[in-house]
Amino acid sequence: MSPRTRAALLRCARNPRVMAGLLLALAVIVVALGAPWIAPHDPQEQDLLNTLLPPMWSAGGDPAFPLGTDTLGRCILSRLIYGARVALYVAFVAATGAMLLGTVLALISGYFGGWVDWIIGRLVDIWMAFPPVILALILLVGMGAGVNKVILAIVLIGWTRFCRVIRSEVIVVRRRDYVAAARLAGFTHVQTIVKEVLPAVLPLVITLFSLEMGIAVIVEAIMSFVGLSVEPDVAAWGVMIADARTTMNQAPWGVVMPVAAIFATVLAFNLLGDGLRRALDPRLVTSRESL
């Protein structure tokens, strides 16, 4: 491991923002990937004797549903346990697709610029003119439903914030001396994009995929909700949401547990991201030591 790299690891594990959410995001992960073992009920296990019950703390709660039970009589806590599995199914697989198609072009743009930066900044100014949840539904209705069908609405609104954050970035690391060094050593394009450009920029995309998880995660709670997600029998917080919509005033609960669940998760992805983001940003470090 070089000093470099020790350097930015203690960095972030001295940073309160950097460890609050990564605990956050790793309790999360191992409800989602231990669910099986965690839920105390199957997601879809009906109980009609016990609808609505409240939480167990509350009066008439019933320690066998600790956040009590929804309208058919399923148990919450279960159904939001398996609804974190979908929930960072969707925030990773669809963050990964947008970081890499938007820093690829972003790479490609701010380092040769001319008319292939024209271009691709183009592509992005029209992208970007249309509001992301109105462009995701759009696109879910011409594709279908599905969680993959989420995803990949997911992934061709989120590339442009990759591609125009890190555009910039680039344009910045390219006009620096050690990459003129490398082309006159006689790296090739893809060589001095690969080993001096993309090292230089790697803070800047691991905090935004971070910070596109949270997003990811809001976009595919809102996409169950409308029902353009997963199917209606699957555990997601989306559908817990709307499924609870119409009791809301008696059974208060069935909506605020899942949203204080998509709350705490993006909640945990932001840390993360802004923590990182002050932690490995070469700016921001010099700037507080030279305080």
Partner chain sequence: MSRIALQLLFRRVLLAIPILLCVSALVFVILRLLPADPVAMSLPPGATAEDLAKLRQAFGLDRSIPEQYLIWLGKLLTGDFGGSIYFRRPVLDLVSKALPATIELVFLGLVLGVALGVAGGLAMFAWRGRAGEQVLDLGTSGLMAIPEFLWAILLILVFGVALPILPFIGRLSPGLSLPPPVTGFLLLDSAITLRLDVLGSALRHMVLPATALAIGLAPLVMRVLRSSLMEVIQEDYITQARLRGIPEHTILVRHALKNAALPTISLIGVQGGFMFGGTVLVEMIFAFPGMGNLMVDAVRNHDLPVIQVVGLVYCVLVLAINAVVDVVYLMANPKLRTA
Given for the second form:
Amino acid sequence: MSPRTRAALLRCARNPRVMAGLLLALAVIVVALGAPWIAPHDPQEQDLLNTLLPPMWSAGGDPAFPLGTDTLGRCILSRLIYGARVALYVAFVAATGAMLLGTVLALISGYFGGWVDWIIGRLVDIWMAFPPVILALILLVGMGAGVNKVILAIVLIGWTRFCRVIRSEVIVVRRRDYVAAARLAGFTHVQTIVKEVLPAVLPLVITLFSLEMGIAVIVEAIMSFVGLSVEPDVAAWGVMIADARTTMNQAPWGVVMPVAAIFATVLAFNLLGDGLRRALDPRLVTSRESL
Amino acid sequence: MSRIALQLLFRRVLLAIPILLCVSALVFVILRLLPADPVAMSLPPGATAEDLAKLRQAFGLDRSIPEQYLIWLGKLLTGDFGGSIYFRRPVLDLVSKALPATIELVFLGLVLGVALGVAGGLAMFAWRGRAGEQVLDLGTSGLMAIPEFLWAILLILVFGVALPILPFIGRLSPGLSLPPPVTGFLLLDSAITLRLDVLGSALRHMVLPATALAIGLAPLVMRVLRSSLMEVIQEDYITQARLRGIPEHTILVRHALKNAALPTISLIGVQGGFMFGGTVLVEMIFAFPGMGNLMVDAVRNHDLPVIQVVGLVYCVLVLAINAVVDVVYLMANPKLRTA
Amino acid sequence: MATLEARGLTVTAGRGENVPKVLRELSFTVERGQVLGLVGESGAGKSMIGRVIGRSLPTGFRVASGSLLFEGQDLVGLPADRLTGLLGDRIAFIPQEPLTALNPVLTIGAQFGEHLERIGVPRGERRARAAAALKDVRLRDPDALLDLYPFQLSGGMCQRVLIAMAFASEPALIVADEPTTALDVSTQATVVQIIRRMQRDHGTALLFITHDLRLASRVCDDLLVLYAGDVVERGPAADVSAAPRHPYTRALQAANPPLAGTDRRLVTLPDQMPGISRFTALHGCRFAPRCPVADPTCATAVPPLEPVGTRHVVRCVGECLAKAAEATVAAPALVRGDARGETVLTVEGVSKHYPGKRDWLGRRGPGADAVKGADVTVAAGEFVGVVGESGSGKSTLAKLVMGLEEPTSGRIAIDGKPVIANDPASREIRLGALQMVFQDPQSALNPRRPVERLVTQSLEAPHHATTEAERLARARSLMLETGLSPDLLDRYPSQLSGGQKQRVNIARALCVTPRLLVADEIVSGLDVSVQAQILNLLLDLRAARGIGLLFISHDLAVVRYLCDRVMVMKNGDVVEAGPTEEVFSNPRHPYTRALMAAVPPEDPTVPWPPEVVES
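What's the form predicted in complex with the partner chain like, now that we've got the form predicted alone?
So here's everything in the complex, that chain up top.
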């Protein structure tokens, strides 16, 4: 391991944001994976005698439903726990897809330059003309609703974020003499990209991946909120908010709980990404050291 | 505005044309992937196959996709925006009612967001290295972890339900009569016609949605402004100004802010465009009769003619805001202005 | 009363008991109208004095003891507001990087005006005052200049503006920290001349900080040579430069290739100046580990400053001074390779045109001819130098030769076989014969590769089936050849010194046994003593391998030392070419003559710097 890598890892480990984000994210992941064992109820199980129960600590609460119930008497806590599965599944798969697509295009675009760069650049321009939510809605109307369609939509939107940011970093790296030196050492273009350019932009890719996970959680929540993601009876945080909105006056906790879940999950990925950026961005690192 | 700014604006308009052509084609093709048949869905249950075919022909849906696109584009260029399947009204009517509302909302959101962001960024910079900065920094992380539409819901819960001090449904209190349309913009019209009751009500109705939008923008502005300030104060010319005995506040205002404003302006350009996206759900949640509400209704009812046009209008808005911000950037950056 | 007087000034880095002293017991005086030169290589601590005055020491650094008196008041303990009152008014600074020292979004007029406001010039008079000041530094059309932005000016013009600003308040003291380092040779001479003339006219005391002993001895009245935070020698400039006494000062002078006179092999010191973290381990004379004449006592006790002449003091013990005198005379004559081998590289009429960049409105700029019809040949065992200032096209020429850029027209051949930039066949031909050493090792060495994988990087390319053992053996032999310890094989570039990095850079190029090296400004970032080591390494490689070299540099003296033939480039044109001795002893083109005149000459009777032209 190069001292640079070691120092970077050490900076990450010492960064409170990275650690807080990591712990929070791990907690959400554990909850999602262990849902069947943790959740007190089946998320679809209706108890029509106990609808709109408040959380157990307020008056009229029932310890059997720690966070209360919704209009159909379903356990809010259990639905939150199962909702984490949907959120994380979408976040992970969609962010991976967007990362792969965006990074490959960015490497090609920034490394080769010329007309390839021009075409990819114009493609990004066209994509950037859409507010992301609008493009997502249009894509989901065209492809039909469903959670996998949501993932596809996020990939088709999120790649530009990777492509724009990483491309400009690739251009910076491309100008370094060690890239030219690799070519002069007889490296093929693919070798040069994989061995010299990619490792230099990898910290940025990881940072963006973390932030993209947070964005994917939000987009999934929006789409399930407007009913374009999971089936309406599946426990997803957006669906829960949409269901509880009608009874917001009597039972605000039905809205507040899933909002808190989204907040915690997105915060985890944002803190992680933000901390990684601060720990890994060479410019930020040097400027802090010289202060 | 200087000649160079006008030239830039003109160029941005020219550049927008191919982008909009691509965007419209893209939207059109995506929407033709649609597995369900919106026409069939809009027919009453008793309709025959013949009725369906007739209606499909009326909407031009029996032709090939490129053909349909060219016909649609041709009509669009002559001002015929088509008719809504669901609302049974011309799309142009719907859009021209909804567009001013959205523009007003985004304008307020931008102003509020930039003001909060700049104030917060300056505060963070002033408190650099102290606890205040850490608190604000963590605060921005928290604010950014909640998307606009959830802010909308939370704001309703707090200021509409728990402390009912602000209205959160629609654009005006019921019972108020609209002022005669002059510009189409409610705030302007009510101000021009001195309908202060309408103006007040409209503004009160916009406080919560505009705040929800502003909260999406402000933390980003804060962070970019702060980090650009931090970067700028390490520049050689700041050190040199100090070595000339120039007072710190003069250095901040005259030397640092002018340079640090540049990245902030570009950020506002990109995020201002995204803010139009944020209006979609915010408008829906506040039942605010703008483009976003129209879009959601159209999406839910597979109203393709409306989706196409509304999608395109959003892109026009994004490109317009980008162009305006580019001009501001140009004016603020002598390196580009004098090139 | 002296304008500036340091009394036992000691600056430490970090907190705690055993902190390194970055400056140790520094004492000097600068009188009104006097110029004191602070000379030292990077890490010597020469910039610390300016930072103590401006109170801009890096975090963790502080004045531990001693005082720095400006007109009798101690700047170290002065309240901040009183210091700020002095800065810009009684004490002014001339910075190192003129282009970044001016705010890019404010016009020259606005910045000059702000400064005049600071020193109390009424609003109505400011513009006229500024214009007059600019005229005083020989800037043409000052009125128009005031409405321009810094980036519309050249580096030299920005530096003149900053000089004018520094003198505007008639300060008692000016601190100039490497004011010419960032500038081209010809601009350098002009700027030095302006500073010197203004200083003389205004009777200002000037602290001139530089790494260039030769320049300092021409500019300054007194010199103070710093090594690792210690004053090693101090005295009148004429005495110190004519007869340096300290072994380090001698070595510094001997490591600097001369621009005239007989050719001797440069005498080099081993290793390089210790970094701050190693200071605490050096109890005695900090130069002792590198000193050619050190005796065991040197390493244990710090020698005091001993007088050796009028106002001339040296931090060394008597016996060593005598031995040092013997050691430096014995430099062997320079052996030049005279056997010319087969021509490896032929460049005929090569041109490169860069189309203009599109500006914000998408209009294409006029573009630039980086190289216009250049001809070069380099044979095996031959060293050819290309000299020019920034923008002369010399680096582009290197890229064209290496195939990193495609020529617009002309022909490049290797061993008589034509090569075109991007086709695989010419790539094969090039890779077998040519290698490149890059200018900036920071950028040329992938920070994620250890030294072993850097020097043998070529073996990773296709068609090189080598085992790890073979690779390690190859790395070891390359290390030996370039004078690097094999212990460094596991290190990463960030753990190497500047000189070591440049050696790794050279070793990597040698891996595939090229017959010709193309070296682009490979010593420009190095300190003089390290530069001499690298230059001698190149000469040794020629002797051992019969390798040819296309050596690109802005430094005339270095090119003269190293090369058999030289070509001078200006704005893409080759203005003069020929055997080195001929070109340097009898330059024909006015540009070559101007370049040579801009270098401070060895001979103290030659007037220098030359008179200033307006720009």
